[in-house]
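Take a look at this one chain, the form predicted alone, written out in structure tokens.
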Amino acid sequence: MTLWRFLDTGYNDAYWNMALDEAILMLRTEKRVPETLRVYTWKPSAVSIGYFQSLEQEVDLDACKSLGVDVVRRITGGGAVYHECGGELTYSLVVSEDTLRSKRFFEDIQGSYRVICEAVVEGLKKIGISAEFKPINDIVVNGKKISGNAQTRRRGVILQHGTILLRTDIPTMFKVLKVSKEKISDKAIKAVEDRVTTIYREVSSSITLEDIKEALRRGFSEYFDTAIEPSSPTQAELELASEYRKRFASWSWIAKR
């Protein structure tokens, strides 16, 4: 049984969160760190956009500025996401493709999404939530989305990260993402609320963030049949993340498309 790491890095800003994910990824390609499951949260709230997205088309920068919401561009694909401070838990898995395939066989990128998301599903089961993977990259509960996920790859190593909703602030989400004025209505908000769900809507709010983190760790450990032990980022990861953070926080990176 191989040993993976579990990193709980707590609250950090958007630039550090994305920088540390990339630092772990790059050091894993050099085999300087083990396979890693990380959990984290966002402070302040932030909007992240996919690597290929247009900032201008996706984000209302004036609204973000007035509300104190950070904006960051990810290295992964996918769509724009509003990360509410205290409203979600984010996980990231950095794992070599060969290791992942040896644990749960898959044939292609879609298959890798499936097996990683099924590990999240296993974690949610630990807190009494019956969820399922919905291609391409969502996790749903009774047809309602509770998690969205995105990936990138470097030299045979996968980074997949995703959000797990604890609660939703849809009015703020509509303000910071570019949504037509007509859509910012009670009816539109209700429509979104009908399509998504959250941890605290599905189970008792007495479940703590620590309970959810531990459920994820156990879910991944059992699904991939591997020990995943609590650890801390290495000095090399912290130093590399400090360098990468400068890029993630730079306007040239954020507005590059």
Given for the second form:
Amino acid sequence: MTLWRFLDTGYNDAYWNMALDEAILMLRTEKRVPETLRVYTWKPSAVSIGYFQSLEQEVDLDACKSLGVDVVRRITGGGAVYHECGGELTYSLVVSEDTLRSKRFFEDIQGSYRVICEAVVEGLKKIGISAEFKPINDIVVNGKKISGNAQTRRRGVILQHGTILLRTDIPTMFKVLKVSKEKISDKAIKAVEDRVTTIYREVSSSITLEDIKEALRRGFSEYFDTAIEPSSPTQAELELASEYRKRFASWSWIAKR
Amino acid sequence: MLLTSEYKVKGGKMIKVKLDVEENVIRRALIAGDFFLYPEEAIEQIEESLSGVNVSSDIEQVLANAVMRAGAQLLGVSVGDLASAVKLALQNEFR
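Form predicted alone done, so how does the form predicted in complex with the partner chain look?
Next comes the full complex, and the chain you just saw is listed first.
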């Protein structure tokens, strides 16, 4: 049994958040850092789009600008996400494929989503939420989405990151994401509210971010049967993340597609 | 001529295609969407495989070959779905 790390990197901007995930991934491929569970939040609020998405098709850049919302392209696929400052917790897991190989369901990429999402589900259980994995990349409570997840791999190492909703701000989400204008009706907002749920709705809004982070740490620790000890990013990670941050913040990357 | 399509895949993912077509030949293709593909960079090879392809070609075969050559794995969409999205964009002109 090897020791895993738990990093709580707090509030940072979108570019740093994405850069640090990639830095941990790359240094893990060189075995310079251990398996890592990271939790983080976004300040300012931001939209992240999937690697394959077209910026102009998904994001209303004028609305983002006027609302002070950053825009970043992820290295992972999947859809556009509005990360509201204080409205969600994001986790990332950087783990070797070899470490997960013994887990049931791990046989293919879809299976690896299941395995890692099951650990999130275990964490949610700790705060009294009964959730389940829903293929392809969601976690739901009574059929309503509470978490979206995305992953990529480099040389035998998986990065999976995902959001866990604390509350929703659907009107702002509709402003910054390009949804057809007729969707911005009260009815459409209600429709999204019916398909999505949040931690605050499922349990009490008196639950703190710290409670949820700790629940995730314990959930992952039990699910993967390993100690996960609080730690800090290494100097090498911080330096590499600073370098990657420039790319994530560059227009050529953001508007790549 | 710029042709576009939005193709909703069973299971929920969306494929958004943009094609630049001249004289019945695809010059450039963009295959965007909220699907997953590993390795991610393979999308460029897959798009490139459509360049120079006649609109009456077997699009699915072209894409299947490109996915195989890139050693890529799709999640959330199939090669058939990608082909359907491309063909939908082509129909938007040739209907």
